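First, one chain by itself: the form predicted alone, in structure tokens.
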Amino acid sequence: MTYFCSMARKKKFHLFENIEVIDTAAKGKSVAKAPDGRVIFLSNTVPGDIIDIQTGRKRKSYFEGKAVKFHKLSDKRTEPVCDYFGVCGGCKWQNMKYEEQLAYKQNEVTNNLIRIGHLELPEVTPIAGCKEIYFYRNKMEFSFSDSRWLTQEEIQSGKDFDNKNACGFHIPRMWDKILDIDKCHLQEDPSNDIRNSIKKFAVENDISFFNPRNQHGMLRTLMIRIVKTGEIMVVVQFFEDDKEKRELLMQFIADKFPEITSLQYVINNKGNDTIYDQDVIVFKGRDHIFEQMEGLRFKINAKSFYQTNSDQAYELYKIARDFANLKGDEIVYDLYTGTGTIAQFIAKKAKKVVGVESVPEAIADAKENAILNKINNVEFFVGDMAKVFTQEFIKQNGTPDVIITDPPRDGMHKKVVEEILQILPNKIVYVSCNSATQARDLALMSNDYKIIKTQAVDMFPQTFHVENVVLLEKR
């Protein structure tokens, strides 16, 4: 059944009513297809579901679109913990049980190997879930605001909120608009009772919050890492600098709590939150924090990249490390390698690894760690990894008998394919937090290349993310 409704721009909608919600699809949204077989994406369903559905935006061959209708609701479904979801825009499965979660990402990435790769495939690993699928965040960062996201319900209440402060996250596609948030599930304690701290402590003694459109106020981000290890770094962004109210604040949370290990602040005044161009001081403490993995130590400051699930990372660089199968006579190449954490991990089981990175201040992290952890036949190198990675730069450092990649969501540049290819190693390692543009890569080596294991890995329950691990071995 279709209606027609009228609005200011003539907009068409269309209601079908009980339509089934088939499957998942890309950044969490869940699929149907309407009577004229064209395919709906959908954000508030379950695989499972049977709904109406008003659409919104039409394109040429699909909808966008949401339930305005349950008439029978999923048995893949789990009621979200989080009073936040549906508004926040994080943890998109969290209405989705964890076993259902994890079939989706292996049927993602299987899916994607085949019909974007046109690969052969072996038989599938069952795709790594994680043991803690709530608090497994090692890394939040939080927005301050001076005028919070009203939910619909408060603005039809009428009530007149004179504190508008806010502590949270930004809604989806809303630069501007933070949600306040008293409790999140996705890092352990004390997480949420610092967060909380903070901003009670500013609004009772008139610490202002970040307007973003009007550029003033004091209080700006906050981020806060809890390790395995067992310590803790804090980092306050101000935007506006009032060294009295700065420093009452900052001593209000060393004195709080005690066992944060490093505790430090930027001032930042310029248009976007990034602090990596900015300096960051330690009001007390150390200017970093380490995290442990099987005996290596990883020096983290507050600009470095370090996985944000420390678990599952540990998983995802044991399964590399298998795949590989090192048996201590190679040379490994680690493209893209951060870092250089998986390079450190699999030193003891080669003869040479050696690092490439684009970004300076990670290779300085990587090589710093090395030495921490009295490694000696690793090298880092920096550089934009298609100008880094040539012939030339083989013949300095040995030709890999193993290469590891771990490239951005983009994949790796056609001009690194390439050069694997001139190079040829016995085994190629790949990494992917996209399996899509994995898949395109992998195909333009399958002439030359077989696929021997692959894997799926969730290093991020409650969300549509996805990692994939693929051992390929010379034909």
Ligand code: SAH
Second form
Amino acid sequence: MTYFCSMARKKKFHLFENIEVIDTAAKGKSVAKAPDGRVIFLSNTVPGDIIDIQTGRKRKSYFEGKAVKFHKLSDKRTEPVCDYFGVCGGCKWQNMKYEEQLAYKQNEVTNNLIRIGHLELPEVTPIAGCKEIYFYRNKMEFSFSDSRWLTQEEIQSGKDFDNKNACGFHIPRMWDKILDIDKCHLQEDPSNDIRNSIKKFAVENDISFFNPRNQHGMLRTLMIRIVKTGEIMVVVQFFEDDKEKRELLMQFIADKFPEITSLQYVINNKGNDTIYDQDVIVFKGRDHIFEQMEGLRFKINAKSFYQTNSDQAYELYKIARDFANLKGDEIVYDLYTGTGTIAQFIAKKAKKVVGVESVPEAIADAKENAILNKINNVEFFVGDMAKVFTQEFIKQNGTPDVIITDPPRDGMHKKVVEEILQILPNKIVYVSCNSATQARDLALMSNDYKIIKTQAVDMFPQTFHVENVVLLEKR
Ligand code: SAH
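Alright, leaving the form predicted alone aside, put up the form predicted together with the ligand.
So here's everything in the complex, that chain up top.
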């Protein structure tokens, strides 16, 4: 016993019994508290579960642990629909009822605004949930590998597996292991059929799959986009090239899926598999597809950014537009405009819209789409926000009455917030995919601005991600 205690102290491993999981935490984890009050972060448990916890690594002020025995399963649980739940890193909340997911997302946003931002909130509008809680993504990216992730049962069976080719997702934190996916619940048909058919044809025709350790093999990644107009884009990325085999495969895809609008490929033998600096070659059809939203059309090519949940992007933009409540005579800035979708969505209701974004290709798309949509009161500029968005820029483009801002997860650069506070527009609509950095930024503005409305929006059911839109008015 003494020995066990000293070992336990040395290793600082603990077994805590009959503990209730009390909350969700960042990155899809959940939280329980040790008897001494210290926080324990857990995976694959749901608030309301009562469990025995084996702690692993102890960090400074908290533990990481896992449930080794379940005494009671939470009534917030539901059966995950996916066979790969718990192995695939994708949909960490599939084991929680959707209304509970929404409640936790709502809570997270409110808590961040209050605890991090110390902000005074108006009555909080209930989170906008999704109608479609599966098959909601318009874009999926799969990876090929010749070293498939084997399940526990497969390893225990002692069998040899000749064919370890896989197409699916990376196992979390394992850069060289791919979980083979037969059915993913995130993108509608024919997504699964396209992926599985390519995989089967490649195996039958001896087209090699990428080996990430030794860097060889042909098939590297597969991107599928299926949008609301019904148009489909497929981009196959090859590492090594073999013209005959490449053409055989591409022709097979074209013949089997004549509904593909844009069938393209990339030959990329550099170390990483991003295609942004690569030539994308059209095999059949166009080099782009069109998505549409409220009569606007958006041209999307292989490298374009577009919100991945089209239906919910529409809801998000409507909320931003309602919050801005434009009369028609305002100059509006759309900061972090991406491909200019929000700018174009609100243009009809404004005198002029100015969009700023750092990715040149996105701005090229934004300009092209504006012409296509016959919108002539928008202007787009490329550059790092902290450098472009200056007094000089405001002098040239007009003082904004309303600023809409939709920064990446890190939130706005301090200089950008300072610039906004120099301008003091009447209204600010802050769209955020990370309410922690949003809270930080709002705190910096709280002397001059009052929060009038705050509305969380769920764009990614089954995950812990949540967007939040806040309307600020000058005090
Ligand atoms: N509002 C757009 C995109 C929002 S995503 C939409 O709804 O589609 C955030 C955008 O900020 C991305 O397009 C990203 O490229 C851009 N971005 C990131 N850092 C930036 C910076 N420092 N300066 C300007 N834009 C930046």
